[in-house]
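Encoded as structure tokens, the following chain is the form predicted alone, with no partner shown.
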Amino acid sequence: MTAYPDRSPDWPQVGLHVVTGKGGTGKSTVAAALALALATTGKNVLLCEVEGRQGIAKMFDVDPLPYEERRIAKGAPDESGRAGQVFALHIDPESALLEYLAMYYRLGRAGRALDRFGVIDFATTIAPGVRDVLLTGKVYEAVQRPRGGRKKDQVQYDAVVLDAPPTGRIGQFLNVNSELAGLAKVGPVKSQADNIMNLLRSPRTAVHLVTILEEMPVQETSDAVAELRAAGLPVGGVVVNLVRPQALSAASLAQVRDDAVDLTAITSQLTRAKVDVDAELVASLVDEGRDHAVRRQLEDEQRALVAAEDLPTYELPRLAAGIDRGALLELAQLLRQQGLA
């Protein structure tokens, strides 16, 4: 594991961390690791998901999450011995709409009756924008919740981490309330939409982007950064995930790429290591080394493009054993050491 010097967090004032990324980059893993990293600093954190995949439950090896906040992990104690906790919430638009109707229009039983008749499902399916309004509205409620909450047993969170839709949809998802506010000129809908956008565009929010060192994810990250900035939404950092080990020096990689490898020296070294060596084995190893060197060159080119965005950047390694709770704690430690949490 790479050693990083201790540093202060880059986002001390942020209460809402939105995590997005192209599919396959590991954005859900990064969101979970970030929640654990924040909990390690003594904060109570809510980790939210909105895509209906129950990814949080799978990563933390717990039962599928209902529309209810549940404690799923405890952060490692900080220097003072204090440890925060990670709660999780699976937000589905139907439950969010019922809660919204009960909270703002006092339609408790009437709202449940609408659900039985299928009106809720119809409303959230026929108008996809309604789904995003409800999902962002629930996240807003968790961030802005007063101490003690609306109910006695509700937790006030120091930070909320949102495992958000992918980069191709993130601008539309976060900006949907701005469009709603433009349609609703007055009333509670207009007020709620304005309040949500005020939070999302404030320094209390940061939209972090997850990428891997491949051309399409890096390009999507760049496009998303431009889209978010154009919408006035605060861009956070870029997490470069699934980084491969970098055991060879730049000089060694150049030698392999340029076919300047001393085959006799390789054969001699393998023989000293008591490896049964022949020309075919040496040629195979050189071919593998060349493939690795070419891959590293492409990754370095993509890393330079990420750096050109001039955003705080964090790197997480590819873990050979996969992702479980222990792996999440390892990634959380790296994020904290690098200053994301």
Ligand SMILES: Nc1ncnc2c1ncn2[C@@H]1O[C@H](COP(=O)(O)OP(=O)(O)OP(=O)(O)O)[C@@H](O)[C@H]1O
The other form holds:
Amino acid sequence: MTAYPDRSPDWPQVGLHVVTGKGGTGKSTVAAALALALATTGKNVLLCEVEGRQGIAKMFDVDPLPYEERRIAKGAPDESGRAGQVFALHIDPESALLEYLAMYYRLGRAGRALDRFGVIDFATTIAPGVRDVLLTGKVYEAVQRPRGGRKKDQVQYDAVVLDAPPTGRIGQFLNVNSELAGLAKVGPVKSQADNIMNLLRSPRTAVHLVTILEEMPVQETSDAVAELRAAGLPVGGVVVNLVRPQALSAASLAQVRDDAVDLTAITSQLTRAKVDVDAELVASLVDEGRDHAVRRQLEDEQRALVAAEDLPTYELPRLAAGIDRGALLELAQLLRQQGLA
Amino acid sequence: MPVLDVDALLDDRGTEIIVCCGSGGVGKTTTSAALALRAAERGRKVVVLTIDPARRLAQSMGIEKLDNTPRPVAGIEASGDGALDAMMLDMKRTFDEVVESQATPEKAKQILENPFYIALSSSFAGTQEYMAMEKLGQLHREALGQGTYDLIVVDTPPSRSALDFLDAPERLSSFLDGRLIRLLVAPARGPARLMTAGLSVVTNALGKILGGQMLRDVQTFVTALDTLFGSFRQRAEKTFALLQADGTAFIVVAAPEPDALREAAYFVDRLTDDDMPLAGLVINRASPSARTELSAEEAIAAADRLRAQDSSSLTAGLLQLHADRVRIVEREQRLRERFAASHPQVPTTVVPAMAGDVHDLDGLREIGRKLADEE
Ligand SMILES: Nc1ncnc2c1ncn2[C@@H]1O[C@H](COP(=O)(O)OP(=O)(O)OP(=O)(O)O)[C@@H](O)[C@H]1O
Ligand SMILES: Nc1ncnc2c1ncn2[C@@H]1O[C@H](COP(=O)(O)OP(=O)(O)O)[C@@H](O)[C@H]1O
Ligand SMILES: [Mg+2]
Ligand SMILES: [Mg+2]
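Would you mind generating the form predicted together with the ligand now that we have the form predicted alone?
Expanding to the full complex; the earlier chain stays at the top.
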């Protein structure tokens, strides 16, 4: 796998990697692969999810995660076979709120009363912005965790990767401050929001965008870049995911598209390769090749639009067998080779 | 697997509402628009309520301007009385209109200017679902009253989970007339006896979490909205009943991916539990099947042999692409079989992935043909 030496990482100063993108483009997959890639020897990396879907547990094939940091994997190994550790945390707003309240106030019986009156539900699902502050607040705590802090058994992280909400909601999610401004002008939630904002706007954060080479996701990516910049949030790289196999050269693609392939040559090559060949087989392979060439051309158009954003870009192939632990490690190695980690 | 007969569904005059649901990005909007177009061209008077169409699709349907009213779509090749109107949902405007239609002008103004209302109506995660239901209710009343439409096709918001569409309205309306709200309004209404010790603990905690200003905004909002509580709940209940009616058909859209199919399975189960009429499942964006039987293993072995001699061999490239395609199709097939094993009764139709985006009426017609299994 590591045929090429890994590039020196492009984001050494970043402690918080936020991964967003249009729904279904592979945010969770890329976030997991990035965490594995960042976990080099001696490093601890935390992978967080906030969408309440237990996507991490499904990807790593473990039991649903609690609101608690759990070691779930070794990082992607280096040439000597060594690696760091990846931990995972499933952040749900109810637990984050209760933890937050317990930290700042003594709750006692009131905790249960809050729940009975629907306060927890109100604060975490309906009160706009509050939910997001609670979620990002927990991530903030993990990133800023002081060395030798209060709790001895707490792990310190060299990097935190956040599998964030999709591009459609990312501005609102990260720009928690302005969303809250008109609502909670004072109070602990507000001051928490300010601290989070300082971290998010600093060079210690990078917001990476995952896209596939299709019109809507690419359009959403450039909209998100503009939105993030306007909000003063640091845009990281673009990860182009689910790229089709590059099995044909540009010249071959053109030949297939223009119906200029030499059918006799293909037939004799197939025979030489010990395939039981007839004219129908050759025609079918060429037809499939033509479908592919059409898609590749559309991909190239979108790739040019991605390039026009002038951001560091990384590409990951579509793995035909789907995603499991092994596939995530394979993607992690590819990210390392390209310098995302 | 039983087959979903889309044309029979569209031609049945008893079908009055079709709801397309599924998890985000699977093609709900595309499927709704394609079904609506096909129905119109087969003679139905159709309106399609889309939520978040891709820009070019909206342009080609003439609905890129959000004005919250259905507009005729140009370029329909309708037979008989067939016609198609389309609209894109403006959730804030729909919410505003509900408030305006239910409250006195002064009260409406008070509500519409309240900061909490503004945030709630434009960003609460469930508002879009709630307003989609509200708009569906409005269109249905209009269709019944004026005979403008005989079929309403609804797209659903790009939620995290397909179930949000069914749950969010209930959550919002139970919030709007729930205990917490009663509690928040109580001090404004006076009787101090309501303020037991337990209650003040709750308001205090809320104040701490949200800050005093926000709590006051919420209280003002809730007080102003007080008279509307009942009607909010009633409206939500009516629309819910509409969804259970015989004239409604749910179409669950899924991509041949584990997550999307899992969501689809939850949704199918939920529809069954809630007595909602499920028409069937659309598997959208299926990879086109291979055109020859050659196995993936044979193709890879042959490609390796050719590459040993010529690393840039075109034939080897074609073989590799074929192997890739076979593997993907096999994987999708396994996923579909798994779904069918647990839900053998669900009629299904499969729509292949087109080479490019679907962004005009021709593209929608093509999807429509695939949905109906024509050709
Ligand atoms: N490089 C890849 N090769 C093969 N399959 C992939 C790849 N990347 C993602 N997938 C698959 O695509 C699907 C969507 O990926 P994923 O769940 O990571 O997307 P997401 O952006 O997190 O989605 P959502 O918006 O629903 O959270 C999954 O089934 C995943 O296994
Ligand atoms: N069968 C298909 N073939 C090719 N592209 C498709 C197909 N179905 C949907 N698309 C494209 O996928 C994207 C997402 O579809 P959309 O209908 O907006 O999804 P949803 O409403 O479920 O979020 C659009 O760009 C659309 O053109
Ligand atoms: Mg995800
Ligand atoms: Mg949509």
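C-alpha atoms forming the largest set that superposes within 1.5 Å between two forms make up the rigid core. Numbering follows the first chain given and starts at 1. This one's a predicted model, so the numbers in the text were calculated from it and none came from an experiment.
Relative to the superposed core, Leu263 undergoes a Cα shift of 2 Å or more between these two forms.
After superposition on the rigid core, displacement of the C-alpha of Gly289 between these two forms amounts to 2 Å or more. For the chain modelled as two rigid parts, C-alpha superpositions between these two forms yield a turn of the smaller part by 11°.
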